[in-house]
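Here we start with a single chain on its own, the form predicted alone, put down as structure tokens.
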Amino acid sequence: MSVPPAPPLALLAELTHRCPLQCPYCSNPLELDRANAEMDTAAWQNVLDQAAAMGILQVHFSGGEPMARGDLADLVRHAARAGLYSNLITSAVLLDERRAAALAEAGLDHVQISFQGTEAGPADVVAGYSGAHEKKLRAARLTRDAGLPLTVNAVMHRGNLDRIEATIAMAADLGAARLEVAHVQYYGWGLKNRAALIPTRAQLEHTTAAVMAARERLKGVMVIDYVVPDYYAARPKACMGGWGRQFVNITPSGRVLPCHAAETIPGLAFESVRDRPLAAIWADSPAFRRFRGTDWMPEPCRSCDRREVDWGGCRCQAFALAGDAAATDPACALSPKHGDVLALAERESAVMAPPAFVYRRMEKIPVLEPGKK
């Protein structure tokens, strides 16, 4: 019989879709849930019992947007009750003071606001929200003023990585106890908008060099976590902590993830909590067990020694990139497409006029271009 995993550290709850921003990055699916899809109250209080009873020791409460959620107060304080610690992860541009007093009274242990940029302009562009930078300065002030710890979430990208060391400042200047430098990922809205958001390798050199000067130079005042794009690794990370390791994602309507990229996987079904225990799907459903641990790796995964380093690297990353979900990870200079990923990095980032973004939308609205409101 085999031995049950253990409980995942952390359940990543993605509240809603909805979202004012459009950013063109978003890791949210291709295919976004309705509203009317949405669980109801009731329904989201009973996954964090049901998550506390697993031994989740927190909940990250995402989207989308999750202030868009009416409920997002009762849900916090519905996460405290029941033992767990709560972060978070919001673009900030629907927090006021009401709102940032009534998170904080219900018992919010932490706040992540995410920032397009450092200047207002060519940010809010990005966002495809006006006025969307001022709106987060503010937002991460009062989250600091309501005594909350602050996380400024930094999405890095080839518009905006020459302004890291204001990106560094700005975050120290807002009081941020964390900052994370976070290369775009290119999985949902990043992968259809790769061409127009990956950096040059110049461009990554310098960012790393002023990552590493600014840990030294700001040791014991604010960390900072550093997401390099996999394109140019030599080496995938650990994905998520390994494929239904450490996190369990679940949709706004209910869908049982291992990570919120896992449904461009095809020939996976994914069980609804609305339908199963949350434990059980977690503990037994194929879609989790198909790449949990390492009985599943070809070579040269199987016998490397980093294997339970980085568990494979990333699955979505591997079908979007060799068409194989149980291929060895292209990052890994191991992988036999590692060659081919490096070219088309080199390739698409030496493009002078990037294409324009195509907006994270629930309707089809005209494409705008970078650089321009």
Contents of the next structure:
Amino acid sequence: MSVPPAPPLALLAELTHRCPLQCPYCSNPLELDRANAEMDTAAWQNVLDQAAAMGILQVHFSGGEPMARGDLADLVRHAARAGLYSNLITSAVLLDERRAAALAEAGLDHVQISFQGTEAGPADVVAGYSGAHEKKLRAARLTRDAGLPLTVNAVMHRGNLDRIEATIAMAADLGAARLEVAHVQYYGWGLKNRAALIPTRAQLEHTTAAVMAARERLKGVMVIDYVVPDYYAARPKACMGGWGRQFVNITPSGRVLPCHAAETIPGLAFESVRDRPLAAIWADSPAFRRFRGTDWMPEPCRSCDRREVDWGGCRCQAFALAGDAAATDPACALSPKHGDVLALAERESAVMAPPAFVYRRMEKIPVLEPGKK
Amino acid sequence: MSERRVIGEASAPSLPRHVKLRRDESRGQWVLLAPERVLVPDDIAVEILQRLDGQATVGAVADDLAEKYRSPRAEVLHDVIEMLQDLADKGFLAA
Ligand code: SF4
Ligand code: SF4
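Okay, that's the form predicted alone, but what's the structure of the form predicted together with its partner chain?
Whole complex next, starting from this chain.
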């Protein structure tokens, strides 16, 4: 038996897959958990206690839209009592004065609000929700008024990258201490919509330059996090800090995943906190052990001096692009598939009229109407 | 929008609400928690951070540490300012 792995630093608690928005790049799986499959308050509280006991330091409440759960403030309070640092990752359309105050009072440490753009029209088209942008602006101000620190998460793609300067100005204007310029990730819904979302190389270069200039200008005022999208990068990012190393993700129904997209990989069986303690699943469940560390690696990773830097990149992306989750992430220039990926990015982004979005939607459960024909 | 915070001897910084200094028992270390980030400050940094309450000035913190570690005050002050300015620029210090 090998030494047990160090505990994760953070827990991503996907409280629900319900969400009033329909972003075409949503990181939720194509198969969404339904409301009646969600864990209840007591089950989540138990998870938070287990997390703190095993040495987890932070909890990110996410979803779906975590504010769709009426017990969010109770869970935040529970996390604070357990000594966990809490962050709310929200679309903010459900955040009003009353709820902002309740969350602040419950001990929430930080709020992250995602934005789809800088102007109501186009932003609302991406969100698939009319009025979303105005609500977000208002919610961001309410967040600051409630004394809560704010991160603006700007999800960038072909359709809004030309507005990068306006995006940075909006975040600074809202009093955000941090801005995340996040490029869409291509798995799940994002992969479905890749051809409509993937930026051109010119857009990317413009964005990088704008971010560098703003970082200098806003030093000490607003921190800007920025990662070059994988398809155009020379080396992959250390996805989740390595499989089963720093993060653990729990789905609304309690399945324990190494990353929120892990269920896109076929052949892995994920255990549930309903059946076994979190620490035990983390330590020895086969799905976590499958890609933990470096033993699973093929060449060129196996003998690469970056193998403990980027851990071979993203497993979900390797599956999506190379058809093999155990391959070197094709985002890496050393992967034999890298050339194909680059060509694909350039080809798709060069199409003048991108295809229409496929919106993230739950398949409607048919309503039975007895008596009607 | 606020200004960049410049740390000097007379500043009296504190940790903002979203940055927490905590003892991490399971790993036997101190950590500085912020959204998406976990910093592991060294022993001296922890000593400095523990003294920040929005009242104590950087100068007073330097006095204290210079005495405790019997080091020249000017050097200590320089190190304290350097460390705090770096934290402030990363958004870890209250403006
Ligand atoms: S990405 Fe959009 S649709 Fe998906 S959970 Fe977030 S706000 Fe909702
Ligand atoms: S070969 Fe593997 S370990 Fe080396 S940089 Fe590429 S993905 Fe990372």
